[in-house]
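Read the single chain below, which is given as structure tokens and is the form predicted on its own.
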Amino acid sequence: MKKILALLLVLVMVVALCGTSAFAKGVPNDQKPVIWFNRQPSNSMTGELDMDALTWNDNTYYVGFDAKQGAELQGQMVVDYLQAHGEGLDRNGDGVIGYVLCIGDVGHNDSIARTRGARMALGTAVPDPQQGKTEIKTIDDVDSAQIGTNIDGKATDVQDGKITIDGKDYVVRELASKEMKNNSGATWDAPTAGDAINTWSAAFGDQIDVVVSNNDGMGMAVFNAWSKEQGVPTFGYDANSDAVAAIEDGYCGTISQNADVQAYLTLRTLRNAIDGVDIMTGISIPDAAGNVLSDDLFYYDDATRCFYALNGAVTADNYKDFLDATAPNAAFNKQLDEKDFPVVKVWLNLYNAADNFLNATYLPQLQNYDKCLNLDVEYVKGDGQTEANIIDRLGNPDAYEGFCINMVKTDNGTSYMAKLA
């Protein structure tokens, strides 16, 4: 008896040195835990979340950022860059503020957003008649539609709206609305953007007395090629370093969707649903380091086992203190204890090699808190065309113990899914 006793502490002290994982060797790939990120499961003609890939295991998360909150917040931050700059906007004095709008993926919930977001804000907003709506209540309501080109204001799926600028009224007009899609299919797009604003130039001229843009790659791909030597003001999405630098250059504005956050949280629930431990440590419970996020960072749907961080108008008030965009954040970026928690080794793809707010400000914050996490991530990046490129690269899921998921499309979970089946 005593023999079997002495085995069992034995036992028990192997397992408390080599942590609390509760996925040894030889776990089914579909029990391991699955993090989708930045590209949120869901249908993309109608946004309705894929609660099937959402709910795949007990061990299945969404990490991204308040999509309709940060949209909005952009909406605003244009119409009031505009009620401060009155004088001067209208560039050919017709009583018209002509702006064009940079779409990045017609079937993506986060452009559809700030789509809708920036039509709310300027009143250029219509009922979106694909899901039936004849009234705008919320920001979900929006057809969030491209029109193409709108010169004359009679397109059907946007409105003139009208803003009051010291003491005026004027018309506001969504001249021209596009997809930003290259030939190989590639969606957000920075070079087509800087084409169609060269397209768009020469057709309205100065008409066009404002760019909105869907993200700062495509954002200052039209600043750069036409908008900063115009002077027009033009506003981007993700708080890129070259965006948020150019803002000393005449770039208006940018939103901050808080990258580190979204990291952090990324390999976060990763390391806890592969520890089995409460999906909360180090994320509203501080852990045994001292890692913890404020709550005015981010908020968790239970029902939809969604994490999101908030966003932050970045703004020339404020510019400067969002200068480096790939600085870690000291609060949860301490290190954890290799013999509680030994390094495991994960897979994590990003959907595109080209997008910028991915690969230049989203990659070196994961950069940051892997190691810290003792987290040995494996990263492969897609071409941002077809979702076989990156599946295909996922050889041998029997080699990790998690998987970080960032589609090309929104609804092609099932194709994730088969693979770890």
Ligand code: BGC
The other form holds:
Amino acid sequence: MKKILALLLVLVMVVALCGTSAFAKGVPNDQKPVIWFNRQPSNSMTGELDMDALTWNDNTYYVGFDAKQGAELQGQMVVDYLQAHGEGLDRNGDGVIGYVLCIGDVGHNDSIARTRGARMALGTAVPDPQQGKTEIKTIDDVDSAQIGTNIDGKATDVQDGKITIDGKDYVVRELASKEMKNNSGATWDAPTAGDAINTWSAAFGDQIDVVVSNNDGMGMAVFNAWSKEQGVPTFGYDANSDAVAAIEDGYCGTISQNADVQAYLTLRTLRNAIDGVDIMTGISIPDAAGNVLSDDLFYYDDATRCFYALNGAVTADNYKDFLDATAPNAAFNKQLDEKDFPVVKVWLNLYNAADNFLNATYLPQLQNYDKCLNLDVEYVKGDGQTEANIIDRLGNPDAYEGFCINMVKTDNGTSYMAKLA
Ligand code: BGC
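Other form of same protein, the form predicted together with beta-D-glucopyranose (BGC), not the form predicted on its own:
Below is the whole assembly, all chains and molecules, this chain first.
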């Protein structure tokens, strides 16, 4: 009898415990996984990483790509092209290779890096006075300010460079550069770049020999509005499908930031953190379905909890391999078994419904992998101007097991953390 009573007691305790744990199942929002992506939490003036946002809880990570490696690659791609196509490059024969530069967002680390990369490669870089630099030791030391126009070569945020092509010396001059921000405040704005090239070409068109753009959205706007017809070499960044296709029509090159790798990492790290498994599952450690990333595609910095995809140049030599920027990668698009990894509901935002790269390339890639990872993703698109427009639509964070966040401004991590606190 005693034994039966003891057994009953144990049973009662087990039921009570189960009840308690079922009740306590909801993880507090501030402990749910947060994956920052594409806009790295950082000070938009100095570039210093925002470690509070990056280490918000044990399940917080950033997914992006190596902005400096990509920027150096873009600069090199432009110089390689100039070296290989000397004849007719200096359109008005004044001995100056003039270029214009479309800047995406003066406070965005990707944009800053690309401006610096172009100036470094073309010899127009000067040390950044904002950071108190007096010499350039690395790309980080380069002044990335927009200069307006610089027809006479007197601007102080750049200098005239020099390049020797086929044994002939040319001056290289940044004739103009401008942040492409529209009247409502949205940056990386392609129509603004189309307007800018119309203004610039009307004022000093025959001096423009090259166009460099911080991304393909703006680069293609310039190409379609002006440089395609003029035959002026134009370079962008992102390897969006339309830009890669335009290489056939004379667009000179772009950089792939491997959006497939980044989109997968964004959702994969979220899935792993929700499941409480090793964060490298399906990344450097093959998962049960056989998904794995080869280590030449990305690296991880544990100290800052950042994953970075690597970049590759896309030019006339190899563009045929990049024509579909939205194609899933067979190395990591295998479906997880739903019995072991049941569907979970998560939330993800894009900072701007009009951003070319994020909507045309990144989102279709996310949608390739969300299904494979059994994630039911609520996709929210912002207006590109205010965090509130996005955060207000995260009405009930309790409904989601994790969050992927693409900020409007890289300094605004606190607004999202406040919402989840
Ligand atoms: C892309 C841009 C895009 C920006 C959005 C960058 O990495 O290259 O095209 O506008 O991200 O944050």
